[in-house]
Every structure is written in structure tokens, then in C-alpha cells.
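The chain below stands alone and is given in C-alpha cells; this is the form predicted alone.
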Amino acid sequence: MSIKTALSTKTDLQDVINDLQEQLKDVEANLIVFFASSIFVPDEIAKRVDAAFPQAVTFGCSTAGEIISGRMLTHSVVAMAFNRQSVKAVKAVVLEDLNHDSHDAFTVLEQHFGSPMEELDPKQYVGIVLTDGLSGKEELIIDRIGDLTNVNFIGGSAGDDLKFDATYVYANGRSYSNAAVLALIEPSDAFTFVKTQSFSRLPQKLVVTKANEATREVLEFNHKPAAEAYAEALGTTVADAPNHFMHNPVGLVFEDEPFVRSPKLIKGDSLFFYCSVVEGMELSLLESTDIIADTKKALETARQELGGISGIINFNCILRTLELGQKGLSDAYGELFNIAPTIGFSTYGEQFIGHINQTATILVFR
């Protein structure tokens, strides 16, 4: 396979493409996918980077922070450019408006690869999905996604470098809002995915007993007002509460493994989450562990299914990002991605068979 990544640290946006179409300028790519920071107009970058590689197929969105071999950066581009030896077909389209349904675009790709998507090889082809990530519909797309193919979609919500005021998708030379991108490959070669969430399960149990699943508020853990829950299952406050958001998260486990939902705020008696919760769920309380050694043995897995990696593309959570930055972490998780071209970015939730928080949802090329 024919891989390669390319990165812009520039502010000014034809910089960027002049930086980017340099880099690239000995791949003839059919794909470039790329992550930018919110600090350039999303009408702008979407427009002038299809226009640098018109003979591709351009996807991406906005980021709360960028990933590329071997570093996290910010107020950055990454892209990953594909040609025909990696990727034999491709496909983007737009869910234009997330309050309909999704029908038609899924029309669109049937078309396209002459094929009902209910039909269609799950290790032949692999879905890209990036999302709003404001638009709080994340659950309602990928379980659309599920309803309509047994191709797995793995990706990430856009993000907005923390400022929570827009994010935006790109796909064909344009921008989006309150909207998600649906990309089908079919690459060259095979493909796996990593999910890795570095928490193990305490034994203190939330029951959801009531929620409004349409906002991502939980009202009622186990009977009682769902912040007083969560701060009895710490042996904390309400008020101190927040402050375990990030290193303790609630999951929702599945054959062992968590599926994490990541508290965001307290308001009155009500918990809000980043992702869905819905009324009779079972949730364990979690606690962080080793981001690092979980992250390498994760790739490590995943290059002695495929026998090697040529590509990686990584969804990372934002929250994920912060802890790394905290515990002083950035350069050594970036470093993890030297094994191979990697681009990725900081997400504001990540989507690999649902929609979760605190997870690094990752796609692994042979």
C-alpha cells in the first residue's frame, strides 16, 4: 500500500496548502483525508483543499487538537493522502441535516459500489463516519448505520479546539454544521480496528433509574438524585464531584470490556453526560489506568493480526488528550505512533460500533 501523511503548522491557509500539496506531491491520490484546527474558516480550508488535489476525493472536519506520526499538535492540518495501490474505491457523502433520515445517502453509496449495503463484505470495506459534535445526534446516526449495514463505521466527533461554540465537517470542497460525513472504502488490503479505553471496573454499580435521554441527563442513579449518586459511589461531595469527571467515569460493560460514558456537569440534582444514557442501564463505576502501556500493546495487537501497519488513522478523545497533557504524557503517547503514517485528531466523542467518550477508536491499515 501507498501511504503517506502531511502536516502544516502554518497559520496562513495558503501556506498550509502550499505545505501540504509539497508533502504530497509524489502520491497520486484518489483520497486525502484531514483534520484541522478551528482557527481557519471551515468554508475556506474545505474549498482550497479539494481545489489542491482535484483528482481526489477530500474528507475531514474540525478538531480540538491534531495527531500525526509521532506528535500531538495544535492550531495545525494533518491529511493522509491515499492512492489507487492503497485504496481501490471511495465514497464520501453528506448527511446534510441529522433530523432526517439517512436513506438517502446510503442510496447514494449503493449506487456507487453497485451493491445494497446490507450485502457488502465487512472485511472488504470499512466505513468513515465524522459527526457535529455539537449536535448531540451521534447515537441516532451510528444506530442508523447499524439498521442499514453490517460494514463496520469507525470515526469521530469534530471538534473545536474547547471553545464548544461550532464544529464543522468537510467533505467535496464544502463545510457542514449539524451534520456528518459518511466515507465507504474499499481499501487494497486488510484492515482491523483498536479500541482502547485505559480504566478498570470498581465495584460501585449505577443503575440508571431515571433519564431524559433526548438531553444526555441522568435525573436518578440507584433511587436517588443521580449527582448525590455519583458522589456516595466516590466517598466524596456533590461539590467535589467534578473534579473525578475525568479519572472516573461511569461504563457500561460489555464481555468485560467498558463502554464509557464521561460525566460533564452537575446542574441541581441531575448528572449530564457526553454521550446517550438511557433508563434501566447498568453502569460501573471506572478508574483510569496507563493510557501509554494500554495504547502500545493495543498497536502491538493489532500489527501481529495484520502481519504489519502502512496506516493508522486515530480518534482520540478530548478528554483523553487532557489527562495525557496533564500527567505531562503528549509527546510519549505521540511517539506510540512512529510504528507507522498516522494521522488523528482530538475528538469531542468517538464512534466504533456505538457512541463513547474517553476512548481512542482507531483504524489500522495492512
Given for the second form:
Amino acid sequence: MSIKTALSTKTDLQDVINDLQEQLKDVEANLIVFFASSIFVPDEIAKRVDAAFPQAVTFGCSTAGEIISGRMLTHSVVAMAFNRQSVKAVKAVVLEDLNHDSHDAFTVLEQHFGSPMEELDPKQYVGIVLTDGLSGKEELIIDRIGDLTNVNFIGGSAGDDLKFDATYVYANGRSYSNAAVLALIEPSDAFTFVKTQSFSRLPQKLVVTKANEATREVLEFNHKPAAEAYAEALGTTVADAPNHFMHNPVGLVFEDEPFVRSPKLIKGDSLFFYCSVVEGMELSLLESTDIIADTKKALETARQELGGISGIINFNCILRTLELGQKGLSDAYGELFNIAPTIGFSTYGEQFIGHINQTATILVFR
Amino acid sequence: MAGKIKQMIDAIITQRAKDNAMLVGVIKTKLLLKGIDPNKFNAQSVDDPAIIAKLEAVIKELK
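Taking the form predicted alone as the starting point, write out the structure of the form predicted together with the partner chain.
Okay, now the whole complex, with that chain kicking things off.
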């Protein structure tokens, strides 16, 4: 594999482009993945990055912070370049209307790769999905992808530096909102996935007995008002419960693996989440553990599985980034990724098999 | 009647996993995230019409 990263902390877009071109000048790139702070004008950065690498497919998104080998950043642009020794083939398509079925986008991918999506080998192909992080449509997209193919799609929801105004995805020289980029990649060598979250399961169970899935609202847990039941599980008051959101989210636990659902706010008796919850789901109360130790262990497992790592793309939840910042651990987290060329960003949600929260979904290339 | 839900779940897993053990876990997780915990049903599970309707919808969507 031949994967190289680039970084610019400049604020003038032409300076940023010059930095990326200079740092990647030795790579005959056929794919550029880039993540950019929301300080850059979406249409401009999409167009200029694409023009700077005319032989490459380019895609990316706006962020709530960037990651590169060894560092966590803000207000920067990070990029990863692949050449034909690292990626045999790639196609990026855009779902321009998230209310529309993703099947049409898959038709384009099928035409490009010459095979029905359901027949593609998940060991040979990998997908990346980047979604407008304020659309609230991630579940629909990742769920539909899972219906149509066994190829694993991994990714994150675009951010906007915690402004919560507008987020953008970029592909092939254009920017889009209320949209998602689906990129199908055929790497030249093996790859694997890391899904890591730092929580232990507590014994308290919350069964969703009344919910509005579309608005990510739980009205009742255990046949009680949701806010009251969550506070009761914590042993605190409804008024104090939001102070526990970051350290005590809930999780759908399957064979000891939690799929985290993070509470967003209490409104009336309801509890709103950053991802959807379905009636009948049995959720466990979770308690935060050690992000640094858990991520280090997960990366080491991936390294052992692959026998070496040539590149990493990290979709790291903004809530993890905030927690790391609060604990003074941002540098320690960034240093974990000194093991290989890495880019990533702080997301408004993560995708792997489903849409999840407070997780890092990580694509690892050998 | 009992056992239909388990049969439907097994059929979905067989159809999609095609003997690929790695995919079995992924497909079970997909079902879980759709609100159906595959490990909760066995041959004795009551044929709950709501769960059966949910699984029928899943089968219709799956390619």
C-alpha cells in the first residue's frame, strides 16, 4: 500500500491547496479523501481540492475538528492520498435527496464496477458513507445500504465546528447539503474495521415502550415517562439527568457489544436522542470508561489481524472529542494514531452496520 | 402457534450470509438495529403478529 497524508492549518484557501499539493506531490493520486473545518466556503473547497488533483476522485466533508497522525486539530484541512498501489478502483456518488431511495446511487456503482451490489465480495470492497450531520437521516441511509449489499460501509456525519447551522459533504468538485456521499473502494490489499466505544454496561435496563422513531424521541421507557425512567435508572432527578448524558448514555447491547444511543435533551416527559430508537428495544444504561486505553487496544487488535497498518481513517464522535478535551487527553488520543498515516474528523454521528453515537468507527488498511 | 419468528430469522440469515460465517454476525446486528433481537427467539417463541409483520417488511426490503 502507498498511502500518504497532508495537513494545512492555513486559513486562506489558496494556501491550503498549495500545502496539500506540496505534501502530496510525490503521489500519483487516484483518490483523495479530505476533511475540512467549516471555516472554509463549501463550494470553494470542494472545487479547489478537485481541481488540484485532476487525476483523482475526490470526496470529503465538513467537520467539527480534524485528526491527523499524532494530532487532534480544529480549523484545519486534512487529506489522504491513495495511488493505484493502494486503491485499485473507486467511485463516489452522491445521494442528493436523503428522502429518496439510495437504490439509484447503487445503480451507478454497479455500472462502474460491473457487478450487482449484492454480489460484491465484502472482503474485496469497502464503502465509505459521509452524511449531512444535521439531516437526521443517517439511519435511513445506512439501513438501506445494509438491505442492498453485504459490502460494509463505514463513515461519519459531517460537522460544522459545533455551530449546528449547516454541514456539507463534498464529491468530485461540488458541495452538497441534505445529501450523502457513498464511495465504493476496491483496495489493493486487506482492510479491517474498528468500532470502539468506551463504556461498560450497568445492570439497569430501559425498554422502549413508546417512541417516535422519525424524530428520535422516546416517550416512554418501561411504561413510564422516558425522562423520569432514565433519571430513576441513574438514581437522580430529572433536572439533574442531563448532567449525566455524556458519561451515562444507553446502549443496545448485542453479544457484549454496545451500540451506543446518546441522549440529546429532555423536553417535557420525553428524551430525545442523537440516533433513533425503536419500540421494543431493550437498552442498557452505560458508564464511561477509558477512551485512550480502549482505542489503543482496538488499534493493536487491528494491527495484529492485518499484520501491519498502512493507513487509517477515523470517524470519531464529537462527544468523544469533547470528553477527551475535558479530561486533557486530546494529545494522548492523537498520539495513538502515530502508528500509521491517519486522517479523521470529529463527527456528528458514526456509521458502521448502523448509525451510532459516542463511538469511533475506523477503517484500517494493511 | 410457535416458532415462525425463529424460522423467518434463520431464513434471512441463510439467504444473506450464504454460508459466510463472518456475515452471520453482521446480519444479526442489522436485524437488531431494525428492532428485532435474533437471540431472543427460539422454536418455542410465540408467533407474535407484530414481529412477523416487521420481519415480512425486512424480507421485502432485502436484496
